[in-house]
Structure formats: structure tokens, C-alpha cells
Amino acid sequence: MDSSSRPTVYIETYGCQMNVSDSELMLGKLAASGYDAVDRPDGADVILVNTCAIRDHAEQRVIGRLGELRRFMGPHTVVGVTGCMAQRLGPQLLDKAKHVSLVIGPDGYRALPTLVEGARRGERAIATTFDLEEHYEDFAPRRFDRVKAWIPVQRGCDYKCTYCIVPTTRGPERSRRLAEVVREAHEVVADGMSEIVLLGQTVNSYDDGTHDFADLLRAVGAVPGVRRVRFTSPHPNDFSDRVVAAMAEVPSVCEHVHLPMQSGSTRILKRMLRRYTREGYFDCVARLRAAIPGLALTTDVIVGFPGETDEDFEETLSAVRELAFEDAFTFKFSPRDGTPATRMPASETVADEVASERLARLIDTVRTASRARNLRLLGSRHEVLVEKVARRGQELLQTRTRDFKTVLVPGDESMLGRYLTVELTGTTGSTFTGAVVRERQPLPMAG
């Protein structure tokens, strides 16, 4: 069939990097089945909304968006909901949104072309069965990013934190074979990309039965042409000495770790079932920083968890100050149906106004410290990778340092994917502006 008669698919993605990676897999699968990807829903034959279920706000946003998408539908348009929200709500979504034909969880994408074809004939379908063997190894992802590649190495989670819906929406933890990850890394380099981000719900607990995460870091870091290796999100309990040594010894592993803390209070951490104490988290940070000079740390923090007292919150604030995070993603606790936290006594619920005040204080603490550190960096020079055009008409590029700082520099689209040395010239408190000193030459290819 010629390209003008090929059906089109539009995918809208919400949530984490794993969802972005899953959308790339879905696009690749549908492209292999004769669909063309489009970047707008107008007139698309298939509209898929790939969803997140971490917080209630994210789900409400998707419900609203599904209503908005009705105006883009033609008489034969297929609308589907995929991802974690689809897994969590299943048939409820078909009841809530009558124009939705498909509800497909994270393990159901192999059947996507068949289900879409059925929906185009008027059939409605749900595919939310877990498949503990599914890693989509034979899929060829259609990547959105041309500079860095998201590579999932693990699906699901076994930790079962009391606030978290992920074990329900993505199932038990299972890891890809190391050889398959390395194969994909070679393909990424052949496609012109030099930065790889390894993805997993607790990525550093990776274990394919023969190899651990330390082996994986060394193997991916040894692929010729890979200049930067990142990973997200690790768990503080899974930084073994072997993993820390691999991070320190593999030159391409970047000097940045996003290390979710969630609370600085041991009492609250226990209620969250995080399986480490405040002291254990501090020890993990100390080991990482001792092994990797200049390591930048970012984190996640939840305020207003059931039972959190003023004293507990003060412990979180003091931890944020003492550990000097570069940045933090901060949230008010959001109860999710089906998680143990929703069964805690109502008397322990933290009032919304109290949680909001705590969140504001936390954000101010993070930003104040970050701004002070960033001001001290002005005049220093760093290697950056040009990631994307920052703003239309501004002739600015967004670049990233190895330790994950964002630097805006002048330039145009032809510079995407290049490595530059820049001098930091200004800061907004969170991002930097920079002047290009020189272009970095590619490293010699091994092998």
C-alpha cells in the first residue's frame, strides 16, 4: 500500500520515562503493521493515550483529556487507553468513556495491532493480563528522542511501598537478559545516539539470573560509541559494593544519581515500608559520594503521609539541608485505591492545608539551597550534550552536563547530539545559561 493510504496513529504519553519507552514500543509495533505515526490527534485513525496511575491528579487529567479528544474523532476513529491507568481501572474506563474502544495494560502491547483492527470493526476489548515473560525483545521501538535512548532493563516491582500503585499496575519484578540490553545498546549507537538511560522501577536491583546491575553497567558502558550511561530510578537498598564500584570505574557512567528518599523520618519510612532508615539512607549517600567525586544527587520527597507529625516533617527538612540535593521532585501524599496507605486510620490523615504548607516550605528549602550552589558554579566549565532546541525563535539550545545540570546555549538545530565545552555565565536558580568554549571531539571508537 502507498504511504497516502496507510492508516495513522497518534500517541499521547503521560507519566514516567518507562511510559515514554512503552509508547516508543507501541509506535514501533504499529509502524511494523503498516501504520504511520502523526504528531497531532486531528484526523488520526487511531488515538492512544498512554497513562500514569501514580497520583489521582494524573488520572483525573487523563479522564478530562479523553473528553477533549472526542472533538478530533472521525466516524471510524479508534480511541484506546494504555498503560498503568488502563491496568488499574480496566472495564471501568469503558464504562466512563463510551468512545474508548481499547483498554490495554503494560503487558498487552504485543496484541496491539490485532486489537486495533478489531476496534476498527467496532469491537471493544480489554487486555490487562500480566505476562511475566514479556520484555518485547522482538519489537523495534520508534524513538522520539534522537540524542538519548531510553532502554528498559526491568519491568514491575517487588518492593510494595504502602503508598505505591506500581506493583498493582506493572506486576512483579523481572529483568531482561543482559545480552538483549547490550544488543539494543549497539543498535542505539548505530542509529547515531551516544547517551543511554537504563530504566527500571528499582533499576539497581536488576538480576537476570546470571548478572547483576554492576555487570549490566560494565557491559553497556563497554559498547563502542556509548559516551554517557544514566539510570533511573534506583532504590537505596540496592547499591551493593559491586554496583558502586562499577559506577566509579566505568568512565561513561555519569556523575548523577536520582535517589528517592521520600521522607527524612525513620518512623514515616517504616510506615511507607521503604525498608531503610534515615541513617541507612545517609549511609548510602555517603558511600556513593566517597566513591564518585562530584556526584550530584536529586531525589523524590512526599509530604503529608498519614501520621506525619511536625517533628517528622522537620526531620525531612533537616535531611534535605544536610544532604544538599541538587534538586527534588516534591509531592503531597495522594491516596491510591488498592494501596495499604488507604487503609490507615482516618485519624492519621494530614489535613490538606497542613500538607500544602509543608510542601511550600520544602520547595523553598530545596530552591534556596540549589540557587546558592548554582551561583557558586558561575565561571566554571563543563562538557554538555546538546539535547534539543529550547524555544522557538529564541535560537537557544537545551544542553545537559554529565551531572544533569541544564544549560541553555546559543545555537541551532544542526548542533543536536554534539558535545560542547561551555562556561556557565548565568543562572535562574535552577537552570544555567552558558557560552560555548569549544566543540568536544568524539572519543575514539573501541574495537
Second form
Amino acid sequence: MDSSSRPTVYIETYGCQMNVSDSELMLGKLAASGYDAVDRPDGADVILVNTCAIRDHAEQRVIGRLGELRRFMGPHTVVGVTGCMAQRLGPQLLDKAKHVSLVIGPDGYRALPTLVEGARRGERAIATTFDLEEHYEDFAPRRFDRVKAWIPVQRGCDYKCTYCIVPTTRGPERSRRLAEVVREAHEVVADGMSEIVLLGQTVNSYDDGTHDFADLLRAVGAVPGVRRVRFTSPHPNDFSDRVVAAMAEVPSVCEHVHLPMQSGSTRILKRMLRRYTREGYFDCVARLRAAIPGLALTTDVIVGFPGETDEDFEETLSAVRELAFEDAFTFKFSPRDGTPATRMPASETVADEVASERLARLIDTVRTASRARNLRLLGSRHEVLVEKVARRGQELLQTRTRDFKTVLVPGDESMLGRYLTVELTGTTGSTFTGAVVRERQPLPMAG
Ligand code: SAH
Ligand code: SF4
Ligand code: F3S
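Return one more block: the form predicted together with S-adenosyl-L-homocysteine (SAH), after the form predicted on its own shown previously.
The complete assembly is shown below, putting the previous chain first.
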């Protein structure tokens, strides 16, 4: 068959890295079924929107975008909604968006080629059944990133944080078999990548029935050619001594942990059902820092959770100051239908102006501290991995230190995937500029 006659698929991804990884699996599956991936919606035979339901804002963006995508549709274009919003809204999406013919949740991608074929014949379909065995092991992901590989190791979530929609949209937690993860690690090294990011909603609770997350870190770290191992997102309660020891002992595990805190107030943490106290979180940080010198920490924080008082919020600010996070993703609480937080008394709702004001103070606290710390780092030297071209046409590369700092250095596309030693020469507050001191010797590839 002439390749130009193959049907084309365009996919747009919202939400977390798990969704990016799922999009890679979907494109791989469709490529194996005869579709060519394209990077623009105009003229695509199939348009997929892989969605996020975490906050109302995320859903509103998708709804707006679905409307916009209409103008790229020809008479036979198929539009499908996949991911967490598809799972959450199911039939409502087909009712509300008449131009959408497919609604497929995170466990339904195995049927994607069949469902797309049906849709091209004019059928409309919904696939939102959870499948606790599903890890898409036989799919060959078509990766977007050439330098680092996202490898899902766990799907779903068994925590039930009272604000969170994820257990509803992704179902119960299940882990892939360790041998399958290691197989995929070998494949990505053979494809020229040397950094691996292990993915799961509470990734360090990984348990395949035989192996825990400590075993997994050691096994992935032992794959020849893997120079950097990261993982996201861990839960503070799942850092067993075994996991912390593995992090400290496996040389490729990077000195950075993204450790969602959510709140610095024990009272609010309890209402969130996070299952740790302020002291428990501080203790977890102390254990990690004691085991891993130079560890950088980033976090997620929610403000305006129902019942959050000024005192509770002050505790969040003091935790952010005391724990010296490198960076924080900060969110205003967004009520999600069906979650326990929406059933808390209306009198406890935090007014939007109050939440906005808290958010601004929180962001300012995070930035002020990280700017001061970053200024002190000027002149120091670091190993960085070249991740991508920062801005086209500007001969500027985005590189990353092991502890997750972004450093912009001069260079061109041919340097993607290489390791360099750089000296930090300037900072905007959050990111750095750097000068290349020397190029690291590439390690021999495995295989
Ligand atoms: N599984 C990860 C987080 C997944 S969601 C974990 O437990 O750490 C990413 C972040 O979105 C969360 O850490 C939380 O800070 C934020 N978030 C989740 N639900 C939210 C909601 N209803 N409103 C505001 N922020 C929310
Ligand atoms: Fe949501 Fe909590 Fe599960 Fe994270 S651990 S995905 S915040 S329920
Ligand atoms: Fe969003 Fe689903 Fe991820 S709700 S954050 S895409 S798990």
C-alpha cells in the first residue's frame, strides 16, 4: 500500500504524564493498525483528544477545544475523546458534543482500532469499563520524547483523597510485572534513550505480587545504558526503608523527588484523607534527605480546601518555608462531582477571593525562597542532559541537572540526548543559564 493512502490520526494530550504515556500507547496501537500519526488536526482522518478531569478548569479547556476542532473536520473525520474526562462523563459527552463519535476511558484503548473503524462507518461508541488486567503490554508506544522515556509501572489509585477524581477516572491500583518494566527499559535504551521516568499515581506503592518499588528501582537501575532514573508521583506513606535505601544505593536514581504535600495543616490533611500528618510529612522529608545528600524536593499544594482557615493556611506557608522546596505546583481547590469533599457543609466553602489571595501568597513564598537559593548556586558545576531545543532558531538548548533544575545552554539540535558539564552563569529565579565546560563521554550503549 502506498503510504500516502494510509489514514491519518492526530492526538492532543491534556493532563499528567500518565496521559502522555497513554497517548504514546494509543498512537503505537493505531500505527500498528495502519494509521500514520500527524502533528496537525487539519485534514486528519481521526482526531483524538486525550483528556484530564482533575480540575474544572482542565475540563473547560477541553470543552472549548472540542468546539474549535470542529473547523478542522471534513465530512468523514472521526473525533474521539479519550482519558479521564471520557471515563467521568461517558454518555454525556456523546449527548452534548454531536461531532464526537467515540468516548474511550483509560482502560479501553485495546479496542481503539476496532472502535475507530466503526466510527469511520458512522457508528458512535462508548468504552468505559475498567479492566484490572490491562497494562497494554503488547502495544509498542510511539514516543513523543527522544531523550527520556516515560514508563508506566502502575495504573489506577487505591487512595481516596477526598478532593480527587482520579480513583473514579482510572479505577483501582494495579502494577505491571517487574519483568515487563525491565523489558521496556531495555527497549528504550536500544532506541538511544538513557533517562527513564517510572509513572504511577502513587508510584512507590508499586507491588506486582512479588516485587516492591525498591526491587523495581534496583532492576531498572541495573539495565545497562540507563543513566538516569526518575519516578512520579510518590506518596509520602509509601517510602518504606527499603525504597529509601534503594534510592540511595542505585547510582542512576536522581537526587530529586516530587513529593505532593497538599497542605501543611494536620487538620486539613485529615479532612483530605491524605493519611499523614504535618509531622509525618516532615519526617518523610527528613528520612529522604538523610539518605540522599543534595536531594531536591518539589511538591503540589492545594489552597482553599473546604474548612481551611487562615491558621491552616499559615501552617502551609510555614511548611513551604521550612522544607525549602525547589518548586511547587499550586492549585486552588476545585470541587469534583461525586468526591467526598463536595459533601462537606456549604458553610465550610472557602470564598474564591480568599483562595485566590492565598494562592498568590503561596506562589510568592515559593518563588522568593527558590530565587534566593538559586542565586547562591551561580558558579557551581553540574552534569546536565540535553532534553530539547529551547526556542527554535535561537541555538539554545534546554538541559536538566540530576536534581531537576532547568539550565539553558548554547547549542544545536545535534546535541539532543548528550550529557554535558555546565557552569551556572545566570538565573531568572526559576531557571538557569549555563556555559558548557565540557562534553561528557557518552557511555557505550547496551545490546
Ligand atoms: N497521584 C498524585 C497526584 C495526582 S493529581 C498524588 O497523589 O500525589 C496532581 C495534583 O493535582 C495533586 O497532587 C493535587 O495537588 C492536585 N489536585 C487533585 N485534585 C484536585 C482538586 N480537586 N482541586 C485542586 N487540585 C487538585
Ligand atoms: Fe488522587 Fe490521592 Fe490517588 Fe493522588 S493519591 S491520585 S491525589 S486519590
Ligand atoms: Fe488528569 Fe487523569 Fe492525570 S484526571 S491528572 S489525566 S490521571
